[in-house]
Structure formats: structure tokens, C-alpha cells
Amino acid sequence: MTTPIRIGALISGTGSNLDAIMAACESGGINGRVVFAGADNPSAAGLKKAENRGIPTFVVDYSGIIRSYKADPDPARLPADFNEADIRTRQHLAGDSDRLRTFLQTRAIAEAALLEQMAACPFDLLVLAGFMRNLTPYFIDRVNTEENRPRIMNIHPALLPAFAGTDGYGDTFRYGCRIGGCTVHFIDYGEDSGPIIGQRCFAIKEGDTLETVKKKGLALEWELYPECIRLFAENRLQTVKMTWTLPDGKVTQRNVVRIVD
């Protein structure tokens, strides 16, 4: 029997996926335990679900940090180890230069606060369970400290690489797709672009509404996320770099996840 893994969780809302993960740990479906639940939103209802199980919780109020920074953008608030030029070269996000600067600087302040809170509860895997904030290289590189061993997992409400972004089920439904689904993947520097671990799909039928699509998707999320975490706990997820030659002769590389026996 392997040593149970320590799981940290970040949420923004109801924490339904967090609930599924905690239940899987309690039932033995995951050889692990949740050691903290943090939120960017003081009113995140999922925090209470963790507290009811005796799990430590904390809040880093992103909205408050952003408001405060815009009112007084004092560079002294930035963490001492923040290098904006370095982060810009690796952050795969487009946008106006000034807006990108504000984004990166406010994220660095918030992410430094997250890291400080998380330091009190060492963890092996960080799961984003409905955490509605993009993470920057400043944060990612301080969690992913071993090459080819990512430690930040996310669940997305669409069959990636289709419909990245914040409204996966809505985008799937409005596009007229007949198949919807969810994806668990590791985080990288892009938006929902990290290596895929697992996916589940469901049929979208005549008469389905956006609400029924979301209901079908959530039911699969609560199955898929614990399953992917179980594979991580069993050390069965292997990240490898694959190389392809495209039709135009260009060579591209991408990290992919293999499930090993």
C-alpha cells in the first residue's frame, strides 16, 4: 500500500467537485486526504463543506486585492521574487500591455498570499475544483518544482481542446454540439491547454436545455475527477514530451499524459 497523498484544493463557489473528492477519500476510492481548501471568494459555499469535515480553510480575496491595487498601484506590494519580464515571456495570454501588467501584478500579489497560506499545509497534489482564476507562471513554478511531474490538476466543463474558457458547457450547447463532456488536465501556462489526463462524454439530445446539459456534465465530473486523482495517488500518471512534424515541415512538441500499469 502506497502512502496516502495529501491533497490541497482551491475553489470559488459551491465546491461540488471538492465534495466528490472528499467523499472518495473517505470511502477509500482515493488513497489520500484533503489537507486544506482555499478560496478566492469569501462567500464560497464550498468552504463550509470542508470545515464540516474538520479540514482547514482560508480565503485570499482576489477581488479585494484587485480593487486595492487599482486604487493605489504601489510596487512595494509586489512579492520580492516577482520578475514581471520573465513572467511575460512565459504567460500564454494575449492582451493590451497595460492591462496585462495589471493582471500579472495583481495576480502575483494574490498568488503570493495563496502560497503563504498553503505553506502551512504541505501537499502532494493541488486540485482546482471550480477555481475561477487563471494561474500565472509565478504560482505554477513554485508548485511544480520537479520537471515532468506536474502537481496542479484542473477539471474543465468541455471536451478540450474544444471550448476552453469559463463557460464550457454553455459554449458547447450554443454551438449546437451533439456530444458534450468534461476534461481533467494538468495546468500549464496557457488557458485550459495543459496535458489531458481523462475525459468523459454524454449525448446532447433534442429537448435538452443548458441546465440539463450542465446537470449531465456535473454528474460525470464527480466521477471523473476522483478517478484521475486516484491514478495520481497510485503514481500511474506519466508526463512525456511528444514531438510531431507538421504537414508544413514545422516541428512541434507537446507534453502528454500516459496512464501506466
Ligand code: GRF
Second form
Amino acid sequence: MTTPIRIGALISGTGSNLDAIMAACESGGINGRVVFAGADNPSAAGLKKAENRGIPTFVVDYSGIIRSYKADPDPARLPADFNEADIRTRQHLAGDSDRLRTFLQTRAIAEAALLEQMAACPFDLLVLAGFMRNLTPYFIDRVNTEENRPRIMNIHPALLPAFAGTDGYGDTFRYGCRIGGCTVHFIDYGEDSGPIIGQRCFAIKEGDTLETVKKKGLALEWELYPECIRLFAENRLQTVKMTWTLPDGKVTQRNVVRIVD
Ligand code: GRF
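Starting from the form predicted on its own, produce the coordinates for the form predicted together with this ligand.
To see the whole picture, the full complex is given below, headed by that same chain.
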């Protein structure tokens, strides 16, 4: 039996995935325990779900931080270890130069506050469970400190790489897809672009609405996320860099996850 893992969670809303993860830890489905739940806004209902189980919670008010920095963009407010030029070379998010600057600066302030809160509760795995903020390399590199050992997971409401972004089920439904699904992946420097760990799919039939699509998808999320975390806890996820030669002769590389026995 391996040592139980310590799981940190970040949420923005209802926290039904967090609930499923906490329940799986309690029932022994995951060999681990949730050590904190943090949110980017004080009204995230999922915080209460964690508190009810005696799990420490915290809030880093992203909206307040962004508003206040835009009103007074004093560089002295940036974290002392923030190096914008360096972060720019690594991040893969789009945006024109000025908007990107504001984005990277405000997120660094918020992410430094997250890291400070998280420092009180050491963790092995960080799960994003409906956390509706893109993380920048400032944060990612301070959590992923070992090469080829990513430890930030996310759940996305679509079959990636289709429909990245904030409304996966809505985009799937409006596109007229016959199949929808959800994906658990490790975070990298892009938006919903990191190595895929697991996926589940469901049929979209005549008569389905956006509401029924979301319902079907969420029910699968609650199974898939604990299952992927269980694999992490069993040390069965290996990230490897694959090199492929495409039909036109170009060579491409991608990190992929291998599930080992
Ligand atoms: C889920 O659909 C998840 O895939 C997406 O946001 C939703 C969060 O739901 N990222 P909940 O807060 O876990 O109930």
C-alpha cells in the first residue's frame, strides 16, 4: 500500500466535483485526503461543502485584486520574484501586448496570494475542480518543481482538444455534436492543452437540451475525476515526451500520459 496522498483543491463554484473527490477519499476509492479547498471568489458554494467536512478553506478574491491593480498599477505591488519577461517566453495564452501585460501582472499578484495560502497545507496533487481561472507559468512552475512530474490536474467539460475554453458543454451542444464528454488532464502553459489522463463520453440525442447535456456530462465527471486521482495516488501516471513524424515529414513533439500497471 502506498502512502495516502494529500490533495489540494481549487474551485470557483458549486463544487460538485470536489464533493465527489472528498467522498471517494472517504470511501477508500482514492488513497488520499483533501487537505484544503481554495476559491477565487467568496461566494463559491463548494467552500461550504469542504467546511462541512472539516477541511480548511480560503479565498483569494481574484476580481478584487484585478480591479484594484487596474486602478493603481503600482509595480511595487507585484511579487518580488515576478519576472515578466521570463513568464512571457513560457506562457502560451493569446493576447495583445498591453492586455497580456495586465493579465500576467494581475494574475501573478493573485497567484502569489494563492501560493501563500497553500503553503500552510502541503500537498502532493493540486486538483482544479471547476476553477475558472487560467493559471500562468508564475504559479505552475512553483507547483511543478520536478521535471516530468506534473501535479496540477483539471477537469474540462468537453472531449479535448475540441472545445477548450469556459463553456465546453455549451459549445459541444451548439455545434450539433452527437457525442459529448469530459476530459481530465494535467495543466500546461496553454488553455486546456495539457496531457490527457482520462476521458468519458455520452450520446447526445434528439430531444436533449443544454441542461440534459450538462447533467449527463457532470454525472460522468464525478466518476472520471476520482478515477484519475486514484491512478495518480497509485503512482501509475507517467508523463513521456513523444516525437512523431507527420506525413509531410515535419517532426512534432507532445507530452502524453501513459498509464502503467
Ligand atoms: C464542471 O462542469 C467542470 O468540468 C467545469 O466546471 C464545472 C464545475 O462544476 N470546469 P462543479 O463546481 O464541480 O459542480
